[in-house]
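Given next, in structure tokens, is a single chain: the form predicted on its own.
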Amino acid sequence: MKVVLAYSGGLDTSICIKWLMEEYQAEIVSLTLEIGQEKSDLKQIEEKARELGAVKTYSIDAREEFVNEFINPSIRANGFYEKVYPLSTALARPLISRYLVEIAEKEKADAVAHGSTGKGNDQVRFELAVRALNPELDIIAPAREWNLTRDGAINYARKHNIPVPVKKKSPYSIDVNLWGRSIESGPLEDLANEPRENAYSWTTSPEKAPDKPEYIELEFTKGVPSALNGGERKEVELIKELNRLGGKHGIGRIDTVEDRLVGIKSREVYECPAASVILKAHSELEKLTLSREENLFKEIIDSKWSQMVYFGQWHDPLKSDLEAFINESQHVVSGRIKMKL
């Protein structure tokens, strides 16, 4: 049996390699996408996968594709789930799923696998996308089948001499891409606990942020950011710079209780500086350029679009129908917004 595994190099997917080899006697092909993770080295991740037993590895820089085909539609749709979460992790899953299917077909694999648990949203996002693209592929979710806990994962890794970037004293589960950083588990499970500073990486605390504000000018062309402070630049670099600037001024920290699509409530902490700045600017520009009726109706469309993306319905026909309206509205959403950080 040959399995293509979505591999991040982290704890969950590292133990998945060993588990799949033990439980399924599978040959593992690993797939890693560069979509803006912090301190990510694709070659090192490939080497780690091979050391753990992968027979073949793929690593792909998909940052521009992620921005053009996933982040930009979300900007045009003012993409917030429950008016708070800018969909950072949710937007990445259909892209990863697309490559899982592509590599599985290329390698003539029997199945694809992911590291999602049975409690979260990502299992549904991965599996709906894979089913839409190739319903013949089997899908394996080791952490869900295993009913794996965080401590159990750490103990399994130590037993099999798998290096892990997490300790029991700091057991956060973290997902990172260009559009945001999500942090969950550990002490955050108790709603009474304020997130500790060690949970954050991109943002300065308000107490330590600069007292002197910083002004920026963000330019949009047909609903998509195209220039910062008068200088045109590639959007990947523009988003990276706004993550730096926004984070420096303490912008983009989100602490919320979220309604997961699997029917439970979950405490989620996010850092999304660039997303917070860009989406605010885009929304303000729409107020200037769209008619009253368009703005009122678009709020409904945007909310439904965001919910569908959060629920993993990237390939649902209704989402395409909603985008037909959204994209038509963006022809006039061009201009410059000055912001004070």
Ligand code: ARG
Contents of the next structure:
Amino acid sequence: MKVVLAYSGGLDTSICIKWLMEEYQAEIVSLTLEIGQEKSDLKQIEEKARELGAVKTYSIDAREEFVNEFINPSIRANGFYEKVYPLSTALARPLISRYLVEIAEKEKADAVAHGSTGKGNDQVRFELAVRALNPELDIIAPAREWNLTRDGAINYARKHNIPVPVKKKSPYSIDVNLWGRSIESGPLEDLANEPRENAYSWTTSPEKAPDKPEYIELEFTKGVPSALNGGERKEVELIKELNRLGGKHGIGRIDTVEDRLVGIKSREVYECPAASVILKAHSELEKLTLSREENLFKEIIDSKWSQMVYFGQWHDPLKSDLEAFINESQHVVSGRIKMKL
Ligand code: ARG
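Next, give the form predicted together with ligand ARG, keeping in mind that what was shown is the form predicted on its own.
Below, the chain from earlier opens the complete complex, with every other chain and molecule after it.
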């Protein structure tokens, strides 16, 4: 059997390679996407997959596609789940799923695999999207089947010569892309604990941020950012720059309790400087350019769109119906917004 695995290069998905080879006698094709994780040397990740036994490896820079087809629709929809979470992890899953299916079809694979556990939203997002695109493919979620504790996983890795990070593993589960950094579990699960500074890496704490503010001017064309401080630039670069600038000024820390789609309430911490700045500016510009009736009604459409994306319903026809309304409304959402960071 041949399986295409969404491979990040981290410990868990490295274990997935060996585990799928052992339990399913599978031939593994690994797939890694660059969507702004910032650590990724793609060639090194491919090499690691081959060392672990993958028969073929793919790596793809999908940042522009991520921005154009996933982040931009979310900006137009003022995409926040439960009013605070800019959907950063949620938006990346249907993109990864699309590539899993594409590569699986190209490689004539029998199944795709992902590293998500049985507790979260991501398993549902991957599986709904893969099923929508190709219902013939089997889907394997090793981490849902293997019943390994953290220590068990480390022992498994040692036994199979999978490199285990030497420095003590961070107590958090972290997911990163251009639109934000998601931090969960460990000490955060006790609501009484304030997040420690070691949970953050993109943002300066407000206490340490500069006293002197910084002014920026963000320009939108039909609902999406097109220039920063008068200079047109590629949106990938614009987002990176706002992650840096916003982060420097302590913007974009989010600490919340979230209703997962599987019914669990979960403490979530995020750092989303660029998303916070852009979404704020976008909704201010809508207030200036849309009519009263449009503004009041669009709130309802936006919140439904965001829920659907959070719940993994990327391919549900209702979502594109909502987008027809949203896109129509954005023809006038052009102009400049000045902000003080
Ligand atoms: N709660 C967020 C979501 O469901 C983030 C999940 C992030 N995953 C992680 N491994 N930290 O979209």
